[in-house]
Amino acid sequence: MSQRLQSPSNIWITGASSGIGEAVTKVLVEHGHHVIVTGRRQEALDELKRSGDDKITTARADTTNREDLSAIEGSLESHGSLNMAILNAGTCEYLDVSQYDSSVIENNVVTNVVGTARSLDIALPALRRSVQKGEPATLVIVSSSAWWFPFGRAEGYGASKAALTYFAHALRADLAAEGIDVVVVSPGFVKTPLTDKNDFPMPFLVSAEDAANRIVKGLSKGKREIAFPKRFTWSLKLLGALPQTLIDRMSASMSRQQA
């Protein structure tokens, strides 16, 4: 049976200032649990804090800044050993083919997946010592299923979520030996502000709320890979499973009516 939140834990989560994280933090003070939020905007932390108390850290970075991730180093340890690390932190930037900017292209990888691995320069070390005192440890990337179709407009944001799932699962055989388990939460479409600024149809969105409540039952079962909601993945899994051709007509002709 998995220990992971059986107990009160300490957890850390980036990009907790909105959206999936600010909701999942709730949820896992909500649970007895104490977090420790990471964001860019420390008024948005600090209202997040108010409703929390005690039980929430404020430790305002941003993820691609190695110093900022550097100065809040400590805060990682401060109610006791970091048992979770929730590295959510990321960005959504779509492509305009017909004007190529490449600036588009880099500012969805440095901050999906540079931020990501940048965030792990502090948390792997202090995960490695919960493991040394024989308590459970987790690292937790929130990814996305988006990846599993070629969607237009979507390349910089896909190929960081793919690279960032790659990334993930290299971890989990590395780590596996060290007894630090690694999960991958891919959601569909949940309701956030940066999902607000979408100018199509969303199927099958959730609300912040319900996914942090699947993410959080997922983690609790045990579970290394969390996708939802399912009706929308097991159609992108199926989907993905077709012939390339099939796929590149199908991929194309959304395309053109997206333009």
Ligand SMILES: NC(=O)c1ccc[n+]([C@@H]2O[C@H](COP(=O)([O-])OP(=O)(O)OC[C@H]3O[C@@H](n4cnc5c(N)ncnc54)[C@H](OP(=O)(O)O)[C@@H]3O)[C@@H](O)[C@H]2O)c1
Contents of the next structure:
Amino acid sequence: MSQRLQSPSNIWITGASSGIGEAVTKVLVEHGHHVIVTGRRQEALDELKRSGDDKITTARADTTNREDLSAIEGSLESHGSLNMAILNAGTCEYLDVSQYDSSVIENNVVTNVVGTARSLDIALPALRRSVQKGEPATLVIVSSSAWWFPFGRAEGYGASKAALTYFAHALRADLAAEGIDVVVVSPGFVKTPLTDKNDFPMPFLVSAEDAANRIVKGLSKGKREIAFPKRFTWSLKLLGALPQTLIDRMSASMSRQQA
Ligand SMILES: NC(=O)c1ccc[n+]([C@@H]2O[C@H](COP(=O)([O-])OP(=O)(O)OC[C@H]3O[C@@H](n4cnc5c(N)ncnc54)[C@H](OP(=O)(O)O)[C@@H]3O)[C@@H](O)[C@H]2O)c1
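Given the form predicted on its own above, produce the structure of the same protein in the form predicted in complex with the named molecule.
Every component of the complex follows; first up is the chain already shown.
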């Protein structure tokens, strides 16, 4: 049985000021864990803290900013060894190809890939110290299943999450010998402020609370890949296994319907 989350643990979660991160924080606190919550909006973090009192520590930081991250490094171990870092902060900006603008691609990649990579500058040394003390250490990277199929307008978001997943899987290989587990979370559509902006149908949409319960359950069971809801992720996997010419045709037809 996995040792993960079996006893009260210290967990850092980025992107906790809304959506999935906020919901995961609440579930972890209910289970008796201590959570260090990060986001750029201090007021939202303060509100979350009020729901969990002394089980929640706020640490405001923009994860794309090295100085912000250095400034909160000490907070990660303020309640003992860091047992888990959940790197969840992210954005989703869609491209209007008729007004092609590479800054859309850049914004997705900087927040989702570079921000996650920079968060590791402070998470990894702390996780290594936990391993040295014989404590469990897990790195959780929140990616997406969106990149499993080429959706129109998602050039920037999909590319960033594909890169992020590769990054996580390669890290898993490199960190295995050190005893640091790397988990990839690949949600389908989850109702959050991020998806409230979407102007298209979102099949098999789940609530943030449902997503949080699935994530914490998967982590507790020792899973390294957490993808949900299954009806959505299996459909995408099947579509992604089709010959490329068929994928291209379906993808172009979906893109025309959205236009
Ligand atoms: N919702 C979905 O359907 C879905 C599906 C698959 C994957 N995901 C992924 O799940 C993660 C959470 O998304 P969500 O749906 O919960 O969206 P959300 O409600 O918009 O939450 C995004 C969080 O990331 C934080 N954040 C964004 N940029 C940041 C930065 N530069 N520095 C620090 N924090 C930053 C935001 O906090 P501040 O604004 O306070 O900085 C917020 O707490 C993202 O990685 C997203 O790609 C979501």
